[in-house]
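In the form predicted alone, a lone chain appears below as structure tokens.
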Amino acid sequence: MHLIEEVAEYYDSLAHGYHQRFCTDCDNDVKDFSEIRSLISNLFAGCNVLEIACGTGYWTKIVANTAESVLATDVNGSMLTIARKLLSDYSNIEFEEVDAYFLESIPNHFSGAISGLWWCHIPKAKIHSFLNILHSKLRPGSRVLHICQLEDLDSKNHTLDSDGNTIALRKSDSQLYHILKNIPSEQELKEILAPAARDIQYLRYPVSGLWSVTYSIQ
């Protein structure tokens, strides 16, 4: 839990700024993140839809353009307080502060799930657990999409904890937070994914250094 704990706290230090210094700047590699708004735009046209750790709102806003309905949750209040903001116009939006491992107060009717540059902060011990809250929180044949990092540069201060997780140390704020990196192989994703998911397909984006990975809910 410490470590859960830790990533919360982390990205509560980067609410300030985070969106201009992070979420700007995926535009600029364009063919990538095109062809991502493209999926998630298709995908989840007319879905109602329930996003997990939502951040300052990137992608809620690409889900908005298309779906009938977006629940954005996220952990930290600070984050949600500014996806508010910038997303104030969008009526089909709505917020809720919620941990990610707990969604016992989320509804059960949605149609589809993402989650953004999330799955590597999650430890390999709660993979199972998470995906299972989340699933059961979404109708039988419902989209579910998954993107991530394909690697992380900063590999040099990784070490790997006793469960095998990868552990990045970062600093915000002049405190230094060791951070959950665990970034899987495609042939991983589908290992886990195959009990409870169909149609499952896999893509990289080198340029973005992203991956994303699609299935449906059996």
Ligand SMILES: C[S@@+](CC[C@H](N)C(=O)[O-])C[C@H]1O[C@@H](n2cnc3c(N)ncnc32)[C@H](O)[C@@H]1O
Second form
Amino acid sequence: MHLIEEVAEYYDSLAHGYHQRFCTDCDNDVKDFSEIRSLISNLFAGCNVLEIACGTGYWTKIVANTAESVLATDVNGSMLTIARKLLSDYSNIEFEEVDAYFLESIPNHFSGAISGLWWCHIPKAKIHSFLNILHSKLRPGSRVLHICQLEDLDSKNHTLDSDGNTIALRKSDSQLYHILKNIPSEQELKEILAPAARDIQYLRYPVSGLWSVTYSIQ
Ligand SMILES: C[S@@+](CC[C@H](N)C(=O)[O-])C[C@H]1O[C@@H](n2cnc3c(N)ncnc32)[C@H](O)[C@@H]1O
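For the form predicted together with the named molecule instead of the form predicted alone, what are the coordinates?
Everything in the complex follows now, all chains and molecules, and the chain you saw is the first one.
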């Protein structure tokens, strides 16, 4: 199976218990999370935001609290079904089943974009084309935020492929999956974003094990 499809299938298999397993502890008092929530609330206040790989909608909800609208997308209908149910009180959120690498069906009028815990799953060879497609959906001056992990806590089975991608072995439903887990350094991120972005700001959240990068589209 191709690495990109394997990531999609792995999360499809996890969708049922995903929110309970990965998203409920984040709503505690950890300072990192309150900082990230404030960052999101301020960054996207009044914006029309496109979200990539929304999963069960953990970040979607935070964005929707201050944004004018959110179009939350994910390749897995299984994830979107749960997100729709959890966020049914929000009239400013729409959901669409879309592959992050093929955003043709998405309009190009957004003033903000977010991805959470998605960057690590992008193959190195696809990063520029993914960013080009994402940025083409945004108006000049739009604000973008990517949040992802500082390290993979389960790294004992990591391997490197010939393109320099880190591949982690994960098991779900007694099937083994080869999951892309690329963790960029601050320097790498800034080099990747430099051609398209200005005001690039990278932050580390050591307690929650996350990084964030914000920038504006030129
Ligand atoms: C680690 S989860 C993150 C979910 C959510 N953003 C969060 O932080 O809880 C990765 C998400 O990427 C989605 N995904 C996997 N492959 C994708 C693709 N090609 N296009 C869009 N979404 C994809 C999965 O369905 C899953 O919801």
